[in-house]
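The chain below stands alone, shown as structure tokens; this is the form predicted on its own.
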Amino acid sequence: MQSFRFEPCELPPAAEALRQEVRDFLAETLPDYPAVKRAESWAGFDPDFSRKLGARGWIGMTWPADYGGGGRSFFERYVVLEELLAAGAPVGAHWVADRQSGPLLLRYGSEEQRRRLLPPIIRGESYFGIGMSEPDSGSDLASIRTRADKVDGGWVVNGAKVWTSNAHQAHYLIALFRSDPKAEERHAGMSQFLVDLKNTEGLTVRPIRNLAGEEHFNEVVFEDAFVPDDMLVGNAGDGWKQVVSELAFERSGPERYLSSYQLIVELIREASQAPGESHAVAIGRLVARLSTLRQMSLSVAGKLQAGDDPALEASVVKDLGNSFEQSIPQIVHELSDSEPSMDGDGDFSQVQAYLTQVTPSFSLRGGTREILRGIIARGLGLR
């Protein structure tokens, strides 16, 4: 029987010395970006910025300089990922290559796709997307259908996925298909690919438009798409592996608890023209579970840099910052007598209305609730 443990960590001086680094350039390069662009948080879509970013090498902080990475620690990649996101600076654009695209890469990847692929995302001018979920599969990835059949040279691709983030704007999917479909264990006969989004014939990107209007999420269809043998990342047959690898990338950074922080910025300033008890209290409670998430994140960090396996940690992290982004605009709705609106003159309104229709969409990204808790009594020995 497994159990978790967040040991505390502290940041390095050498970490510590990029935040102010990193501060003054957002300053310099955002100094007029609305309030409710920034309540956007991670989705923000902006090449330029991702261009300016991977020219002042933090983008790929922690691969080897080898194929152009920076050769730095977790902990200093941390420091720039929470200025960053505390910023609501637009990183949308490289965030999926840079968070876990490159990290598969690096550990699955031929030396021929980490050569060619990942020099341009450390640019800040390659981007990729997910492709795991499908329709009418639910939360249950090894319940997948679409088929990659083995032909001379490559592989044909039919079905869907679906949910997947900027896939209309990205250049490259890695994607999971079945690649076996006489496989026996549900988990097995499955293949992770790199789908060219922008090359390949029989592919098909239909935007999903949100609550707030933004086409974010799309549908990927595949319709006898071929995809070449050397688009094949690590063995055939091992992408079960390799996608729960993937997964573990994402579940435990800082924007698993700072994707709605400017609101609680926004609080704090509507809070200041006439400050009051209940005011005092909610905005402590918040502060008090933001530090205790980043603590924990911190701590999965620590794993990280220690080259141990944080995956039920970083599930937890996950799960419990999820739930604290999605708890804030209610809190924050019942302690303000205005109604939220994308037309209201504030910053306020605004940005709590947008985070308002975007915040159901949290805890479905990286896996769902359920998914994650069953992923934690299963570390815990409870199933």
The other form holds:
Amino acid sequence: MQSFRFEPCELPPAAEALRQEVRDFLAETLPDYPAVKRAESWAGFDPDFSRKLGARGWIGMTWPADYGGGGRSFFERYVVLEELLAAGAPVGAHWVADRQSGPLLLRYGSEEQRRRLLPPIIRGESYFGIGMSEPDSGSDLASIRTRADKVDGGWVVNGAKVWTSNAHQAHYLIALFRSDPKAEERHAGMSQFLVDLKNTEGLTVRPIRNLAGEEHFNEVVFEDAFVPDDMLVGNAGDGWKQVVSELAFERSGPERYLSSYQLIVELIREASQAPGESHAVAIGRLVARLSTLRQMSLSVAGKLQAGDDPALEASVVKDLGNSFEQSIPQIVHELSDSEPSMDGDGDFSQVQAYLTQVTPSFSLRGGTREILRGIIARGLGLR
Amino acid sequence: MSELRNILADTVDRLLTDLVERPTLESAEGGDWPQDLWHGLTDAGLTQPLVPEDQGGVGAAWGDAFEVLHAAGRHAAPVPLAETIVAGWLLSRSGMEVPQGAMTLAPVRPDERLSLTTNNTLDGAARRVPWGGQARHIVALAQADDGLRVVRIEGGSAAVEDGENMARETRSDLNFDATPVAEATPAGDGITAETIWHLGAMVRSAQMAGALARLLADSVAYANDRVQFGRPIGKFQAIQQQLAELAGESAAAAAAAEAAFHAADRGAAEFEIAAAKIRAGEAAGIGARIAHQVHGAIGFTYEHHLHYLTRRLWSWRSEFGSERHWAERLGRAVAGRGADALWGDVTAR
Ligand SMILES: Cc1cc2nc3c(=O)[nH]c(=O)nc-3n(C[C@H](O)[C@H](O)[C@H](O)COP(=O)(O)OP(=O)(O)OC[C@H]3O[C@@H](n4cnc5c(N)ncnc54)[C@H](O)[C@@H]3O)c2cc1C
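The form predicted in complex with its partner chain is what I want next, because the block you gave corresponds to the form predicted on its own; please supply it.
After this comes the whole thing, all chains and molecules, with the earlier chain placed first.
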């Protein structure tokens, strides 16, 4: 049985030195950024901001200098990420490319793909989406049906992806398709492909409004869409193995517990420097959970830095982190009898209104609570 | 982990596996002093990990002591090991000799103060002192006219009224009335009237994390063993989901507690201690609920050993301050520094 020990991890001085640089940059770049925008966290999409980050060398930080990467440690990257998230900076444009598409290309992509695709990501100019889910395939990802059929010089794709975040604004999708119709085993016969979202005939991207009225995710329909051979990522048929390793990148970061952080900040502001008893207790509890999750998240970063595979620990942090993020609007609600509203008076009301609406998605995206707990249960030796 | 830490962790686990068996737990609940267990711990140097080597200790750090106390919690060791370790630290930190034998601490509640008179006697009451009637020495913080003193009193020299916590660990009300002290010295560097309160909360959070780790291991083992509807109950998703939650709670408690011990090695640790006591206390409530649910009726019997852990968790989460107590403190401190200071404070840890 796995015991899930989260070794304490101390950041090296080089990483701490970077922290102040990031804070100064943020103070300068986002001086009057509204609280309700900060609350969008890593869903906030701002190409200008991404380019500025790129110019500082804070995208692709750990990637080899060979491809224009920063060659820096996971700890340095961690510090930059947590500072950006705590400030509610609009990192959404480049987020997926930095977190998972780039690392995936480094691990499985061809030399030509890396040379072509990584530099613009690093400059904050090229954005990616994740094409996994389909209308009939959510948690059960291995049941996808979108097919890529081999033709001369490439593949012809038919089917549909859904909930594809940023597909309407990104440049590329890394998508999982069924590439071998004859494969009999469930996890066989799938492959990952790069899809050029701006220049592919037979591809339609339609935004889907979410419950808060935002357009973040999309339906992506493929009708005889042609994907050239050089867009296959890794080996044909290895899609499942590759996707599993991609999901580990997706689950390991501080974004999995900081998505509602702005509401803690606004709660403290609202409570004043001399809070009443119930406010003090609520704040204390939230801060205890927050700082514990940070220790755990940092410990995962330490494992990444040491070259270990923290997939299981990352699932634990994501599960605890999502529950924490979701508890915040609830706790705030129990403390106050004013009605939160997007056109409400003041930051507190707006941030509460925004997060109340979007928090349900936190334990769905990137693997649902139930799926994560299933993974943890397997680690415990129960399955 | 460092070499020393590994050795301590292995030693304490092996020792407690051998020495904390059912009869020991049962007779300790009846009020017997577990002599063999205490001797074993003393001989292995585990009762004084923090005392410098030249004073007869191990010369370890709080981060090492975490391993010892986590193990003590895992095994529900029915002895004042945590109290003795804190008492030894208070003494050696204040330049006093650390005597042999089990020790305890007084006062253990934040609203109680003891006073040291000019003729070196102690006055005041300390309620709910762990093993207050059985410990060989009581290490107290007492107010003298000109400042705080660390005081050692021989066990048995105060009036004692024994009670017990939910785990039937002895908790005694002590009354000091011109009680002679064996030794008194100005409190060492960094020791304040609240230090026992803080360190008490810290050691209980490590014990809770240990007990939770054991709840997880035992519950998983039970779920793989118990068969209903033709298969081990651990194959049912409802059970798996609960045990996954328990795993998360157990890990969070340990991470929070260990962070506090590390902070104590660096200096002021009040923030981390508050966070640890709150987080471990929350985990204790959730963890005990899940472990009992998974164990079914057998876990509700006295016969089964589960209650040695769960009753300790329920007791320990209240001792040295409940979640509510620490949350209010932490919340006031955080709010007092203002919303924009929070992130800087969290990342300065
Ligand atoms: C905001 C947002 C952004 C997203 N962005 C992307 C994206 O960019 N790219 C992408 O590919 N996908 C994206 N997704 C989709 C996401 O990955 C899926 O929502 C997720 O995998 C769950 O699938 P589903 O929504 O179809 O729910 P389902 O899988 O139908 O699940 C519904 C419920 O049933 C439970 N359930 C399902 N199977 C089991 C089981 N075996 N045991 C127990 N319970 C089970 C689930 O836990 C859940 O509670 C996004 C989703 C959201 C909400």
